[in-house]
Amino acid sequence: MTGGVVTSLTPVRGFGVDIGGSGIKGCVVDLDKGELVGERVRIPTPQPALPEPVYGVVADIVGQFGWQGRIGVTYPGVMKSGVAFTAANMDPSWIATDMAAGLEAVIPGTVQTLNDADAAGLAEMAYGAGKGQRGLVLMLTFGTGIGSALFIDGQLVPNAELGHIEVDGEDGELRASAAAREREGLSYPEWALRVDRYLDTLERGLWPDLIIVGGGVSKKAHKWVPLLTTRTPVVPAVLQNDAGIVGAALAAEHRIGQ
């Protein structure tokens, strides 16, 4: 599947909804290209960002476009059987709630839940930045803190958590996130040698062949991608902010996640 995407007469769509720790949104999404149909809808994460009051937000997403079919749903941690069994950036309450039970309760279809890096690792696989890449491919978001997503010759290895290994004595995330960097007031030379320690500290363990950096500081990646010396060939997301959703629509049809 993440080696190309086949063509049909008839376009094929899907619908993906992206859970963040700032905000939720979704949209449906052509799968022969790997586009939204139309504009995305976007809300604010309910704070405290307990599972009912998300899995409200979920449900009005969908309903604005009135879809009924399958859909794909990511959450930022690690996701089995459709249970939530981390919340970094979400309520503690999370933790062994059966996600997509929670979901499929108030909303028609049925739910595919997957962790939101491995989300956007799929969409990028498939459409974007490693379409056709070979070896190991590490996709990482910067956002809230920093999702990552491994696939070793096309195929997901699911729920890497590598935002969360040690750098410094702490959390990679606590200081290369891109919330890090807004909280701290720094500018994108500064944030890229945070980067820069980030990505050093991985390759020492992984040896990657390619790094696709994506969240929504992507969009800015001309000013901090260039800066990063890493052996590794680091290059942005094509679907930037929307590979979450779209990444999430293709687990859906295809069936993919845990």
Given for the second form:
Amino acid sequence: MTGGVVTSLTPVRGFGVDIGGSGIKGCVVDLDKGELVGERVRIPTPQPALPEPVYGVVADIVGQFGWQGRIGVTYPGVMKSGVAFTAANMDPSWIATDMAAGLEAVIPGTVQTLNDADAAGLAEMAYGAGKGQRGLVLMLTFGTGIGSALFIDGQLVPNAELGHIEVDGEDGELRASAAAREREGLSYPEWALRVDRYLDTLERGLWPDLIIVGGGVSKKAHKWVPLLTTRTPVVPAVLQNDAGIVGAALAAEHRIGQ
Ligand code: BGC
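Can I get the form predicted in complex with ligand BGC as well, since the one above is the form predicted alone?
Zooming out: every chain and molecule, the one shown earlier first.
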């Protein structure tokens, strides 16, 4: 010990897996830095994305790293006590499936499950754009759907499903997700109008202090974030593609999530 500073010689490591509609990604995570250790492994999500084949892919990824011990695994829907409650962009057979039990049957060790956006949000709050932010912080992930994670003074309020608020009579994510932009061939300014309308609807019911926008489109944040007219400051996510993996590993370490 020098100058009263204690440094840990053994870095704290965890393992996170991020299950998405098109890919399942996993890696060892350095939890001191919030970074991946080496290259992540990505395997395309089996189609149809049924529970058993997905468990097989997760087990394969964990096995490739020879990881032993707790792992965190995300799910792109409402997740409570290991059980999936919704499946907006997954096969409907996931609903009422005990994912935690299914994974524990094929992977030794314990599994911490949580919603994918909640995981991304945890990572941003710990290491990224939300670091040290108090008050009400909303993380939104724009991908196939719109994921949301809500934090009050740094504490996660799990399973906020704000991607599905009704905007002009339609499910919010159907009009304003990144997938909607691609599907409809919208330019960034055209899509920004949709996102703005979505956020305007959201801001009628919530008064966040900060909105963090993540997902692949956050790499191009300069093309659309400055066009937004929200009263809440909007900042791009810092961790981008790896946020789900990092957040899953963090959730496993601190037993956060449901
Ligand atoms: C789901 C959310 C999920 C988001 C991003 C939405 O359709 O309802 O639970 O976080 O997609 O995957």
